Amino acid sequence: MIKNLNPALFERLLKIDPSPNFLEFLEKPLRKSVRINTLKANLDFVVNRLSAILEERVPWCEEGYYVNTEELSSIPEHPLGVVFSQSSVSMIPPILMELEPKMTVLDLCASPGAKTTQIAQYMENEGCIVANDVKIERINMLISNLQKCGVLIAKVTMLDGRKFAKFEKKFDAVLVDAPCSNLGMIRKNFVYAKQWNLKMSLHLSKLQKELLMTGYKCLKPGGILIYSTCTLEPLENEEVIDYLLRNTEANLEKIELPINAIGGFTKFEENSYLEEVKKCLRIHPQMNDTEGFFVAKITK
C-alpha cells in the first residue's frame, strides 16, 4: 500500500485527488496497449491479423488498441515494429499536434521514442523531425526505436535540451514531454512512489519550465507546442504551465478528446494559478483505468 510506503506521498495525492477509488487504481496492474504502426503495414490489415490479441481500441487514438498479452515479444509484429507498446494516454499529444507531412517538428525530450515514432506516423515519413535527447544511454534506446519502426526523417541530436533555445522560431510544431517524478506510472513501476520526495519535484519543476520555455521560443508564430507529463504532481504541471503564461504571449488551447479528464488546477495548496490554467487536461488513473497524465496544447 502506498500508505504504507510513503506517508507523505500518502498525503500529498489524497490532496492532489480524494475521490476514493483513485489510489486504488493506482495500485491496479496497468492494462497493455499498443499502437498500430501505419508507417509499415495497413491498419485494418494488422486488425483483422491481430484480432485474437487486439480488444477494445483506444477512444481516442484511431491506431491504439488494448491488447489480452503480456507476451507480445512472441508476436512476430513486435519485434518488426509493426506494432509499438505505448501507454494509450502517451499516444495523445501527437495527436493534438496538428501533423501534416513536410513539416519541420522537434521532440525536445524524445527517448525512447513511442511518440517520435507517432509524430513520424502521422506526417506520413515526409518532412524532419529533430529528436532530441540528452544522455547516450536515452539515445541508443531512441535510435533503436527509430529503426525498428521504420522512422525515415528523424534526425537525432544529443543535447541538453535547453541549449535549443538560440533555434528561435524554426519548428512548426514542437512536443515537450517533460522530464517528471512519473506519480502518474505507479500502475507500471510501484519504484516511483517509493523514490518520490517533494524537493524532487521542486528540482524537476524548475527544468521543466526552462525546457517549455525553450520549446515556445523554438516554435514558429502559428504553430502548436504540447507540454505533457506522466506525473499527477501540480508543481510539475501546472505551476509550470503558468509559468509560461505569465512569462510570454503563450496561448492556451482547449483540448477536444474522447476521454475522461478534468482541467488543470488554478490551487494547490498555497499556489494560485491563472484561470487559463483550465484549459489543459489532467487524466487520473481511475478516470479511463489508464496512468496518469498531464498535456497542455500551446499556440503562438
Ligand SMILES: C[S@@+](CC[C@H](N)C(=O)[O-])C[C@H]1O[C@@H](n2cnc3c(N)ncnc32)[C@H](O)[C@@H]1O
Given for the second form:
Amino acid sequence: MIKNLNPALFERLLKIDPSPNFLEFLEKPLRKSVRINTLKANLDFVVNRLSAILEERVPWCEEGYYVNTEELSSIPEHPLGVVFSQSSVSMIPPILMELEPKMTVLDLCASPGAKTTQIAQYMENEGCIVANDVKIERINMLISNLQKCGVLIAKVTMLDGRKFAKFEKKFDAVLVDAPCSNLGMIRKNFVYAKQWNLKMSLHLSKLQKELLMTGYKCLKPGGILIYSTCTLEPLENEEVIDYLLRNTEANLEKIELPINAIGGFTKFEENSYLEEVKKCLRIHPQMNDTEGFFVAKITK
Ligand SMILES: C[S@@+](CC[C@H](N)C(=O)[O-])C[C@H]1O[C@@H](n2cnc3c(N)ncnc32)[C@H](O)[C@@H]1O
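Okay, that is the form predicted alone; can I get the form predicted in complex with the ligand now?
Starting with the chain above, the whole complex follows.
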C-alpha cells in the first residue's frame, strides 16, 4: 500500500517522521476501541458485562477500551449507546478540557459527535453544550448520536464556525476539533492518502487559523480551549498554534498524559515556529499503536 503513495506525500511523510517503523505502522490495521458511555450505564457494570470483547483499557482514558471484535453491531450495547465506537486518541481532547457539570461549552466542529457525547458524559448531562457543524449531512449523524447516547444538554447549530466570533467570552471551555487532511487516519482508510495534496493543506491551514481564532474569542478569561486534528501535517498543526500565539495573548499549557508522544516541531522545511509549540503533543501511529493525532491545550 505505502509503495502506492504519491511520491510527494511519501517524501513529506518521511520529513515528518523518518523513523523506520513510521511507514510500517501506517499500513497496519487499526485496533478498534470503544468508550463506555456513563450517561447510560455504570462503568464497572459494563466492563463486567462485556468482558468477553473488552481487551486492555486505553491508558489515558478511564472509559476507553480496545476491543477484540470488528463487529460491534452484534452487541446490543452499541445501538443502545452504552458503548460508543471511538478511536483511542480521539478520546484525548475532552479529557483535557477539565469539564464539570453546569459549564457552558462550545464544540465548534462537532459532527459526528464522538467528542460532544464524551463532553456531555464528563458534564454529567448538566449545563449546556453548543454543538456546531457546517455540513447538513454530518449534522444528521450528530443529532442521531446525541440521541442514541442520551445527551440532554446539547443545542445543535449549523453555521460556519467562523460566525461564532460575535459570541465573545461566552464559553467556559471550547473545542476546535478542526477539519483537516486526515493524514493520521491513513491506516484506517487509505483514501486519505490518495486525496492529499499540499494545496489542500495550505487551504485547510487558513481555515483552521480562522476557526481557532474564533474559538479563542468565544472563550471566557480563565477558560480552556483545545485544538486538535487527526493529521500529522505541520501546516495544519504547529503553524496554526504559532499563528494564535503570535496574534493573541493566549497561553499554551503543558499536557500531562500517560501516552507516548513528542512535542510540536519548532522548525519544518523553511518555516520556524515559537519554542512554545513544543508543549503541543504529536502522537504518531507507531508510538502507541493508534491513529496519528495532534493536540494543543490553550488558556486565556
Ligand atoms: C474532525 S471532524 C470533527 C469530528 C468531531 N469533533 C467528532 O469528534 O466526532 C471536523 C468537522 O468540521 C466540520 N467543518 C468543516 N468546516 C467547518 C466550518 N467552517 N465550521 C464548522 N465546522 C466545519 C466538518 O463538517 C467536520 O464534521
